[in-house]
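The chain below stands alone and is given in structure tokens; this is the form predicted alone.
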Amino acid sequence: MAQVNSDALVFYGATGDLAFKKIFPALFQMIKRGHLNVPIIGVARGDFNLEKLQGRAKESIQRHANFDDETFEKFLALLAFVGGDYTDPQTFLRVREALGAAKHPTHYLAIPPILFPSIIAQLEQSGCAKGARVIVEKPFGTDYSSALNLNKLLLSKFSESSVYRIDHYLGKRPVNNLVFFRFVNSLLEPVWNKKHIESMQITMAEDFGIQSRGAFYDVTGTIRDVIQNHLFQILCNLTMEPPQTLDSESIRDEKVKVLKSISPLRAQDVVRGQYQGYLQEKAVSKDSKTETFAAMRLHINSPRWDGVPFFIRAGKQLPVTCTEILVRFKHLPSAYSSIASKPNHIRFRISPDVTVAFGMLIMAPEEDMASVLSEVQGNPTPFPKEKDAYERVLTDAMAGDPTHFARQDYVEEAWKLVDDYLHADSPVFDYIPGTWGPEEVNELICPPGGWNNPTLQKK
């Protein structure tokens, strides 16, 4: 199925929140760019019909995309609806009928994983799986064992080349630009190793709480929700070896090698926190020990990175909403070492804006033999009409390009790293909303030179 364009898209969960916020706007933009001109079949349970789905799609696109009547008319011409229970064989016979002459459909499971077994079995029994590929949303399990079972289920009906596991972070241009920036610019590669780099840290901060997602978040937590997937992907982009070729498998091979080189998490390498007031959130257990913040220290046992500590931090109710990377360099021994006040660094900001900054030492004002750190910043200008992450990954999946999707072995290796820790009874420390997590972080998991706390300019 690789590199074969899909001739239909069936997405399950057409009336859900994800469809409203992300999928309808992404499909609309794909049509506007001329990247989608095949039947779109929405499937959902309940009392919906095509007219209601069209109305919901219009509201979604008006709210989350650049709506125009001409493109929406094209969208309506492609849109169909199949209603029914996901356990009812008749539902999938209607899907097969709606597919018509399509021979290579894509089935997008934008639904909770608990429904996967029923749908995957019905796809095969109805003939809908023949020649098809399947897209599944994260989470890919809740631990190593469940990920193994989920992969076993998917691969019992579909080949690995036909399975597309969405991590929308892989569709973000700034995340992929980390790899591009590293390997295209000859400036970095000579110093991108343990000889020159002291440490790296990744921060993903959100200034809001769990909002209305208490039922989901209380059984998930920060490590499962964003670290094990999104931030591990960033770490791999920062530390992978250059692939031999630019095909999808070579790139994904190098990412898996990184994960296999990381030591499993130990209790002393992790600090978990929970913001004060979390226990009062709706649908949260009153004695919950779910973390809303986590910081961890990792080591990559490879010739390039042996001895370099990597620090990852993510949390809710922090001072800002921002994702940022800081790479600190070692001081070079020389006669000037005594006046090198701070180490050089490179700072990558992924969101909300995109920034690349080089921290360099210059002469201090009015002092010939003293230094101060000054940043030289670049702000890459986004291309006009830049693709949203969901638009990018759905476009790739429909075209049969798996580069920006997680492979089976990657998913399993990522879970393997955190599995022992997730099943251990580890403490969770309180922290005040609007701070950078519990005080224990700076005592137990602190990078050399301290954490880089992102700041945003007030508009």
Ligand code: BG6
Given for the second form:
Amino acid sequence: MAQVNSDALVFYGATGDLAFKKIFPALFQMIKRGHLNVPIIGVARGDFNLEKLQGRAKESIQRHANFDDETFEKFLALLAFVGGDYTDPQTFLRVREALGAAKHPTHYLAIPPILFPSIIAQLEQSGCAKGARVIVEKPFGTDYSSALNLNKLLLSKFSESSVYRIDHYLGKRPVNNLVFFRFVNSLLEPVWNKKHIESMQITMAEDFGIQSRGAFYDVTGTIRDVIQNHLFQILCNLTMEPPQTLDSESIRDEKVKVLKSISPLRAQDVVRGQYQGYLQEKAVSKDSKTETFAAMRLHINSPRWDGVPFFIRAGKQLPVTCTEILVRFKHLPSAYSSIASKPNHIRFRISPDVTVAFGMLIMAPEEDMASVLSEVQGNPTPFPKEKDAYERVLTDAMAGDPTHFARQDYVEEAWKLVDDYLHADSPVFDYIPGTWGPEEVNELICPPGGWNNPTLQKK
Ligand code: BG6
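Next block: the form predicted in complex with the ligand, after the form predicted alone:
Up next: the whole complex, starting with the chain shown before.
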């Protein structure tokens, strides 16, 4: 059911953390922009009612969005509530009733995947699945086989074109800009290959710990939480071949091809770390071996990338919160080689600010036969009313555009790459909070020329 506007949104998990931090603010912004004007039905278990939900929505929007009374009035006029257990058929009959005349509702499962089987069965039995699409939150499974099962379950009741698997990194403009930037600038394509690129590295650093998410994080870890999804998406955007056309399937086909040409992770290509103090976090097992940091080296076996190493690093309790990519270029042999002090680079900062910077060599001051690296920065000023990633993906899902969602084959291929490694026993090294991970990283997984440690300008 592609490209049909949905005429109602039902979201399950309406009293949860995600709804509070992300979904209410995103829906509010969509209404403000005139992108959402259909019934919104919040569903939750436990002792809740419409009035309480309205109160919670207000608090959430005041805290996380640009609240105004006029838009909030519109929001309240659209908001309904259905309470009940997700295994109880009555709950879904009430949802069906609340949907009224809607023919193409979107069901957004903002709930733990363990509840999916009963919800999906109930959606069908109650008639709520008819003409509908479904949005599912990450994590999409915990490994290859669980993702297969989840896909099987979803696709037994919905067609692939009606399933929208969220990876909110695909709702970030600077992440999508990577593909755009590569293919609209004719300067880049001739050098975007193994002949000219020495290595690429992607760093996603966070200067905070697991916050209050111990129960989730301890069974998840960095690789499952952000690498298998967010950072692999970035890698695909940096390395995919140009799609034949700009339709969603051609773009998603190219991403899957990248994943299929990566060799699965081997133990020697990964270093895992855990910050000191993690074991004392709430809801974390006292002898946990879960990683809060991981660095890895990957190879893409394709004519374009054969032999170029790709490095990915992510972690909690690192010195800064920043996601950044560094593409390093090779030196070309010439009479000037000996004075080329550093490789050229392109640096893409995804967050907290957005930067595209070219690192180029220029003549050193007062010295003709020496070079210094200087960055030429294009700073794409964020569009003043830039959408939040959740707002963008929910807007797309409601409009039936699947481009920025993970397709079935994509999630399965992404799990395949990390599956063997995740099921094997591997060491986890500790590191001091506020550092760039365990010392072992620099010995074992180090890009040529070293890691690029992002720094933030003091405000
Ligand atoms: C989430 C992870 O998917 O992404 C979190 O579960 C992580 O652990 C978050 O902090 C980072 O998202 P963003 O948009 O703040 O970079």
